[in-house]
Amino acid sequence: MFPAYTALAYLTLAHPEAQLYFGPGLGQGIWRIWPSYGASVFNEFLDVFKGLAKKHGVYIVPGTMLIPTGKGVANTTYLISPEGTIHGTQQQTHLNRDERGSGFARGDDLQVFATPMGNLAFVICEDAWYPEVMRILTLKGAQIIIAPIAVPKPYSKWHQVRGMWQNIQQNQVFGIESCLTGFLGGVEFDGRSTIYATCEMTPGDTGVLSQAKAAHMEDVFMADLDFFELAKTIRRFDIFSRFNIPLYKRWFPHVYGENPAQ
Amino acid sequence: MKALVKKISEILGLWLFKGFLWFQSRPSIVKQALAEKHITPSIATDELPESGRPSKIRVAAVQMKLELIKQNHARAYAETIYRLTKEAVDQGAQLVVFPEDSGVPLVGLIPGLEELAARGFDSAVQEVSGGETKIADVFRLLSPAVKRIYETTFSTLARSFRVYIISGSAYLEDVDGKMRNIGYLFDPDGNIIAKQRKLHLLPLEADWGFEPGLELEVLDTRLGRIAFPICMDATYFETFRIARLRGADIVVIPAANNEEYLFWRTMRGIWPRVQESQVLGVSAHAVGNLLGMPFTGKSGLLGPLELTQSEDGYFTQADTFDEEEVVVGDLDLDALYQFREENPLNFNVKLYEKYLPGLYEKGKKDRIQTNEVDRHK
């Protein structure tokens, strides 16, 4: 899998004259170039990954692309099957202030995709810091959470821990976080890509199965996801078994509307 | 006839024991013990505004060593809690927080408990009761006595020192007759402002016959708006989210982790909850070994990474995970409000309306089924 904004990187390399930078004009910029060449460049981008998936017989998550929608541009990811077809897509559902200021629009649904490897689902960028997202996905049966991420410098280990790491722990699933590094659209990104499991399943109890060597450099790494071990961990203590559903029913979802905590 | 005689002796024995407990738990014992301390009231809470939130508060998290009290139960318990409260108040604390299970040392009211526990608490109870009694029933028997000692101790100390106290928790019979893990918030007049029932139980607690609470209390106090769920409640983001959305600025977690201290496992509780819901947090851990059960944890004061000097989410933290300590520090509510303004949470309510809370029942059931299938593979 690849990190967030990969298609934007492809687009800016192919067409530097588009002058796409993170900030107030980004969404409008994508809209502007979309009819002339934006859509076709994006399709080229997808075709590259479809071809690679088919050639190597693997699933690929090619990162994300900003796609024009009714209200802005949606940060969208794709799951490409070993047959080279699009098996599923997901839009980012939570936006931070910078993203809203850049003309992003959010999606309003979350999907889980059945594959022979297990049930996959996506959290994109800011979604990783809203625990509702992974809770909904895991309640829908997700077993592997895939997170294309891009966080501006400076890198903070603890910011990463309060995102994917802790959400993997509180939902007892596997997680694959792929982080963007380097310059894109006028912003420098850093991040340490990581493959997660519950603490009980990982060396040194860290919750980390495998990790990039550093936050500022390119790396490719892998890990085995052992579903038998995961099931054993859950059987020892299933966090879901102790939900206080009457409490949640009393307050969700209206408590969000009553006091939106802005 | 023999059975009837046996039953009558059992009843007489039980009544005698209840009488013994009643005698041992007289409030006058606690009051006398604390009166002898000639407690000087603190002026720290006088500085708190009568209305509206304060800019900053000083909080103490008591890392209390759980030890079985073997004799003079009421007096010994009051003296222990006094000593720890004084250490906190002497450092200017306006709120003193005790850990979960702070009332459990009073199970020493059962004569010969230590010998029973040496054979395993659970199996000893089964042996004595002939397999008909759950651990919760043992606590039910003790409940009136524990409640008297516990409430009198904390209420008297809160009033005498003139501080807010979150008592931690004790296993008590609730108003509906169910056994629950219950925490208390006392004001500086010694009044009980609220009781919080533990909302998410450990499997062990459920097996022992305890019931979860059904409501999360969020209270307006002169310290600010506070919630004080218990231990496992911090494993669930839902607890803190509901607290925050109902206006809580400070969420206190009395905890008692009955496990080996492993750093990353400790990061699965209050730490992420404080981060994701943008509140100030206090964790007070039980330590020590009670009836063969080891307790570990580092008490501390927490906040969003951006507000902490070391950028690790801790304002201050205990030095040890297995020793008694009183951790004191400030929680800056002005800084919290500024942080929230600069980093507003932007919820997707439309998304939640689609799935929450409807998915919980099904998700829980599906997971159990999935793991049962995996078991048989």
Given for the second form:
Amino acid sequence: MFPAYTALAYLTLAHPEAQLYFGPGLGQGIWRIWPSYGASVFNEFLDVFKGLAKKHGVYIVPGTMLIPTGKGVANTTYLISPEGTIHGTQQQTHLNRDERGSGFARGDDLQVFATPMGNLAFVICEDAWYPEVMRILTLKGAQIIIAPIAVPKPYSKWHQVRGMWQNIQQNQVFGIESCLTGFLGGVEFDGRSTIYATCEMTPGDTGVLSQAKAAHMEDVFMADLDFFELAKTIRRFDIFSRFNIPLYKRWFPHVYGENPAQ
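Having seen the form predicted in complex with its partner chain, the form predicted on its own:
Nothing else is written out below except the one chain.
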């Protein structure tokens, strides 16, 4: 998997004259170039990863792309199958102040995708810091949560911990977080990409299976996801039996319905 805005980086490299920068006007900039060459560059970007997925027989998440919608641009991720097809898509559902100011539009649905590896789901950027998102996905059967992330510099270990790390522990699933590093759209990004599991499954009870060497540089790494060991963890401490599902059913739709800007 690749970090958030990978496709935006591809677009800005292919067409630097578009002058796409984070902040007010980014959404309008995407809309402006989309009819002339934005859509074609996006399709070309996807075709590259479709070809790689088919060639190597793997699932690929090629980061995210800003896609024009009726309400703005949606930060959207894609799951590409080993056959080279789009197996699923997910839009970011929660926006921070800067994203709203840049003309982002939020998605309003959370999907879980069945694969031979397990049930996959996504939390995109700001979504990783909202516990409701991962709890809803867990209740819908997700076993591996994939997080394309982009956080502006400076890097904060504790900001990262209160995102994916704590939500993985609270829901007893695997997590894969890919963080953008370097300059893009006038912003410098830092982040330490990580593969998570429950604390009981990791050396030193850290909750970390594998991690990038540093927050300021690119890295490539991997880890095995042991579902048998995860099942043992769940049997030892079955947090699922303690979920207050009647409360979720009563209040989640109400809260999100009353506060559509969240």
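Numbering follows the first chain given and starts at 1. Just so it is clear, the structure is predicted and the values come from calculations on it, not from any experiment. Superpose the two forms; the largest set of C-alphas matching within 1.5 Å is the rigid core.
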For Leu247, state whether the C-alpha moves by 2 Å or more between these two forms after rigid core superposition.
yes
